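In structure tokens, the next block holds one chain alone, the form predicted on its own.
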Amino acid sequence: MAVGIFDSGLGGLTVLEAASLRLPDVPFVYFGDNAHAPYGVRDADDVFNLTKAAVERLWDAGCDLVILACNTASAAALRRMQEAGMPQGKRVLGVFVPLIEALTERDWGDNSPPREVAVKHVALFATPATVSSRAFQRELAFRAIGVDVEAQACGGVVDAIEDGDEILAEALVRSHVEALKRKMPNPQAAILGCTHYPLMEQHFQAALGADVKVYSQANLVAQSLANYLERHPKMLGEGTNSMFLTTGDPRRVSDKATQFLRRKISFVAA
């Protein structure tokens, strides 16, 4: 009954740990593709090929369900593999729709027609590679009209965080957010669409201000995939052990796991 989570680094684990809340019965398996991260400075087939890869790994470690817990892989990836087919039984799903769900007030399955929203001004802070494949602005559009959406290129924080540097990261933050507010000076919202992200959401609102509200990836997917899974029982996989698999040095990915999440992560070779 294992349900997959995919991203090329730690980011997704900030998924994993809400996931794990909200479903503390369902055996998570984890896949980080660390040896090739970061994933938001690769052209958009090297993504493809890589999280593809990924995915069955994933499906080999009896995962029906993957989540990819990686907002690059989601933009440059998803579409693609749904548009090629799945196999039976299969399924790979992103983490844009749940941030657009709630940015546009929707319940969990709502497809009816793209209508106006209350927010009109929405800032999204991305990895070079999402913003550049304008995945956001393509879901968005199918649900709503009439927003503008200013996007912001983070590049060096995804580096900065999982190189454990909190210093630099905040400074990344704040010239990244002074970099939006040039070209939108009063967003409403911001989306903060990497998974990388929560860990800096305090230094996102700070120097967006408490009038912006603040977008974070890792609780909404978490719900939304609590509400996928009641409706769709069956995509539980066969897999009964949670584990942590990567491509990178298991010692080396699990002690910067460990730091991440501030709890022993322990991974094995994929």
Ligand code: DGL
The other form holds:
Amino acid sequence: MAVGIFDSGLGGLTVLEAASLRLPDVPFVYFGDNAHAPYGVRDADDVFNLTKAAVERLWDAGCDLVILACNTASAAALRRMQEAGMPQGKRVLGVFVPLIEALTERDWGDNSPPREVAVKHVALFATPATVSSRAFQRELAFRAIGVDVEAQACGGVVDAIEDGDEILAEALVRSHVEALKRKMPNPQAAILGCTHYPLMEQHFQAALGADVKVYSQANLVAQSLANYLERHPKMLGEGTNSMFLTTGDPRRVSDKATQFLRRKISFVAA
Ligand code: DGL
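The block above covers the form predicted on its own; next, return the form predicted in complex with D-glutamic acid.
Then the entire complex follows, led off by the chain already shown.
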């Protein structure tokens, strides 16, 4: 009964951590494609092929359900994988919808027509690939009307986080927030549309100011996953062991992950 969680690198650990706290009895198999991170500067075909290979590895590890804890992969690969058809009993879910449901004050799975919502000016921070996919705006348009979204492609932030260079990551966050504010001086809400960014959440909040509500995915996705598993208990899969898999150097990735989560994490080669 294991659930797979996938990211290009370390960012999905923010989702894994929240999901493990919310569902302490569920084993999770994490796959970080660290050898190929960042995905945010790759083209859609490349992201699709890498994501598909990782998901297949998680299916082989006994996970019937895989969460793409990566917005870039969710934007470039999820729909294509679903349209190509999944093997019997396998399922892949992305991370956009829980966030957009929270922003648009919807309950889980509420597919009623789009309506006016309280928030009117939203800043979106994401990788270049996610921003250019316009996937957030598309999902938002299904649920809300009259929301003005200004997107900022945050080049360099994922690389700095993957390299463990927090000073550079913080400086980049500040400059991306300034760039966003030149285009939208008074956002009411900010979406952190990359699972690496919760690691920088306090820096986003400080640069945006206390009156901007920052939406970050980890807890929202964990809550949605708990709801989903309640409704589909069979999707727990047959794996029974938690594991951390990486395509990168397991020792280096383990050190970084341990630093981020402040508990011992041991990756093995995927
Ligand atoms: N955590 C991934 C996301 O949510 C980062 C993608 C990347 O590797 O650039 O988009």
